[in-house]
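One chain comes next, on its own, written as structure tokens: the form predicted on its own.
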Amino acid sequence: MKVEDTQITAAIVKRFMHDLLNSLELDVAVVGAGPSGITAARYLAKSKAKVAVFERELHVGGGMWGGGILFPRVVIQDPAKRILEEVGVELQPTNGGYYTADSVECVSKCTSAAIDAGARVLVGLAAEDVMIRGKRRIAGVVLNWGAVEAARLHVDPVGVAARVVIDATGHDASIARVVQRKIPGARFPTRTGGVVGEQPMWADVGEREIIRNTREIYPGLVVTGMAANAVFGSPRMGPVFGGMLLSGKRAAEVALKLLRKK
């Protein structure tokens, strides 16, 4: 079979541009394709929300791939067990109501299930800013290529409109930090009014607080996963991922309530 280089190029460009153009106006923009962001996207898509996930790296899964110290296995508590069972992840019981899972299987099946539900996942795209409209409500995200960001090139970004933005950027809580830095008078419902910063590891406390921390912190902006704990000053948890999954599900619930209000 004859292969035409230009036909291959055209097929890639047409397919990607079609998908990107159909992601310019969203119900929800999820920034970060770690376990909480992907889980939020799956539940949102299942509820028929138009959702896209923007990930600055060329891979999804955040820190889940490496498990603990490069042992690609993670621990899940009983309350989050059903979230992984829904996507067909094999769980092996261990002591104390915990289960172990293959981290590669978790990332792969969670991502596949989100896409099958209707979520669009775009990698290599970094959200460097937010858009605001009206009375300083978040109205979308500002995107640039992750490679442009890494190379520190001065290239203007583009905007994507979204009725709700979910910050699932992990430890950095980068979207929350942008809002704090760039919107005068912006205050979050934290003890300092801004991003407090994550505390040292205490898995039990971090896992318990992450659901409470998953909420709207500024009009139109919801935080989830480790970004939520970083904003509110809760501990990190290490390779225990039940809270991340439950936080993603909770973020979807919060976003859906906000969509119904508008």
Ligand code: 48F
Given for the second form:
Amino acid sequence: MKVEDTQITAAIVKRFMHDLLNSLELDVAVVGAGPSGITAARYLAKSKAKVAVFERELHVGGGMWGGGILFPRVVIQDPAKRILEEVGVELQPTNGGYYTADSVECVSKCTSAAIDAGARVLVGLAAEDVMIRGKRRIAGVVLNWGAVEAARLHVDPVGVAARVVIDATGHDASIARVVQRKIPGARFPTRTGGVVGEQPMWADVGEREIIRNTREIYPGLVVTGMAANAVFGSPRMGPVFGGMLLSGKRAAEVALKLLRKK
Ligand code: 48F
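Having seen the form predicted on its own, please provide the structure of the form predicted together with the named molecule.
Every component of the complex follows; first up is the chain already shown.
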């Protein structure tokens, strides 16, 4: 069969425009496709919420691919292991009651399961701002191409409406920081009223605190994963990933509760 370049271009434009147009009004917009964001999206989609994940890089997975010091294996502890088992990741028991998993398998299977459940994952799109409506409630995210952000081009962004936004941007906590910077008088339920900043590595404390930190910090804005620990001033954890997965699941539960309330 003859291959026409213009037809290929037209097919890509049509398909992507269709998918983007279908993502303009969401129940939940997840910013960041690391382990916490992808897990949140899978549980939300399983519960029939209309959810899309926006990721600034061209790849999903965030900090999970590289495991510890580029040995692509991660460590998971018991309650979180079920989340990986659900998507078919092979876990091997190791000392101390932990399990190890192949990080490439984790990212691939978690992402695939989220998409199969109905979540849309759009890469190359960065959230640079939020939308506010009514009595100062987050009403969506403002997106631009990740490449535009990287090249620092002056290109105006587009808006996506969402009833709940989940900040799953990892160590940057970039959506929480936008809210803090741009909304006068915005206060978070942290000890400073703002983003406290992540503390040095202490896996045990970080893993315990992350679940408590996964919550709504401003009307319509939920934080998860390392973003939650950065907002509340809890430690980072290094290559133990159970907390990220459990936090993603918790973020989905918090978001579903908010959707039911509204
Ligand atoms: O960093 P990341 O993997 O966050 P996470 O889900 O997991 C943290 C672990 O990977 C690891 C760790 C384990 O102990 O500490 O670091 O909390 O994924 C965050 C994703 O968000 C994207 C970023 O490219 C990455 O893939 N991201 C960050 N800011 C934006 C964004 C933004 N403004 N718009 C879109 N994507």
